[in-house]
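Form predicted alone, single chain, as structure tokens, below.
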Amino acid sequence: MSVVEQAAVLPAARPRPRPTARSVALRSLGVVFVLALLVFMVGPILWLALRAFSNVWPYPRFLPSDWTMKWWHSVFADKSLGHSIKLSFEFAPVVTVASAVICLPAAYAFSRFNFPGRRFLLVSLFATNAFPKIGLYISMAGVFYTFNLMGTFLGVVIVQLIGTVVFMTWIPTAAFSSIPRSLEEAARDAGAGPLRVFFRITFPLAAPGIFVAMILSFLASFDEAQGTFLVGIPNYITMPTEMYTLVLNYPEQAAAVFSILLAIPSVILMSLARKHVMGGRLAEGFQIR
């Protein structure tokens, strides 16, 4: 069959319907919302980036008239600011590991066993985020004074654990729940013991979800300010706590530099976790019955 004959057999292409006024209006409104979202999300970050390198920025100039690196040098040369950076990178890994040791066994139990009050306990984990945390921290202060935990490393770790429990329990529970039990049963039928099944099948399949939970827990600890301020001062002042002093006593350019330094770990770690968060298997596990 020739090309002309094939063209005659094919159905004629339907003309595209003309866009209506309503569809154009909805599409335009969607574009406006996306642009507004970009302005509110990217705008502050862009302003911080410009402010951190600016020396003179008179109003109403669109860009700084003078650029400098002195604010970066001043932040890294300040011993108190450098010490707060060091403390933040000390607390976050300790809190993340402690949270994993405490919560991962509970997450596995929530996923694999049915027991009275299971659903209630899972939902109650969100209670720490159901109201302003400062009230909870003030209530805890009395207990901390009794046990001499105020101004101690352990006290700050305990306070920061409150913000990591939800991530380190719910996400691994969803990761364990997304694994078909038939795989574990097949391994047991082949003669593998419970520990071997867990470490050779269950844990490797749940590892991406646990990885995401550890990243979110690290960031929750790294960015925690209120509880650390209440319990840690004056001995332990982390980067988020130091921001209070920067805003009040330092030039805003130095605060902009410190804010960028505080945001860098979040951007890097969330980029690493993105492919696991966007996957469908982890989302299926959140359908906990």
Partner chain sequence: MVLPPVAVVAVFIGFPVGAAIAYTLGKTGGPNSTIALIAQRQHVAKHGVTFAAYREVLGNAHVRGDLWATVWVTLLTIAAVVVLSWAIGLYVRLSDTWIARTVSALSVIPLFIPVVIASYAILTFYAAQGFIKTLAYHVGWHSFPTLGYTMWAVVIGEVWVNVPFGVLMMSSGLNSVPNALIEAARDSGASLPQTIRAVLLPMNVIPTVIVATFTGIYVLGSFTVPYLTGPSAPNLMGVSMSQFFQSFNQPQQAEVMAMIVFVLAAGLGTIYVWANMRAAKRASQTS
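Next, report the structure of the form predicted in complex with the partner chain; the form predicted alone has already been given.
No partner chains or extra molecules come along with it, only the chain itself.
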């Protein structure tokens, strides 16, 4: 035991420790690293979550001195907050499906056909990511006024949609590319036409990648605040847009409650997709081939 502590506290005190002591030191360093990471990654979230249940929390205490549920009641009682929650849940699925319908055929084409300009188009999709969103929204306003999209449902959908195009194209492109062509050819051989091959073979096999892209798209739409604010106001105030107002105008505890509510769908959806996201489906999408 004492060896462990010594090595952990004084890793530099002994310049050339014996192999055993060194491995112990490395191990302890690992534990310290994990603890630091734990505080860095999870600390802020826990700290905020506690706040949602605190009545009195004097500094410098690690925990509130008085607990309460009243902030939850006040948030649920607020009609406009409820409305924004409902709106968010309307926009996100619409945006996700629209994005999938628009981008998935393109992803398939990018993966299966080597047409002229393929690389260029993949790269230009990426370039859209590099232009700052606010600058984009400002000049988009001109286009939106022309098409009468300001303050409309469709306008908000479009603003949220353009934030999803890049990964809705890239990640499924990689997913399609990872399916050997012979699997499709075998189905053709067995008598399936091109469309049937796509729906019976290609689509089910690419599903994890498409699923990851759709969840990311859903969350991007769910999180989008700035564009929604600029285009949607005053008719469409979604949860994250409301969050800005809350943070600035309400007591901290109410904002904490709202944060937890806003985080719930993300946590659920990401947990569903976790296996595929960690399995490299996301990472694959970011290499242009």
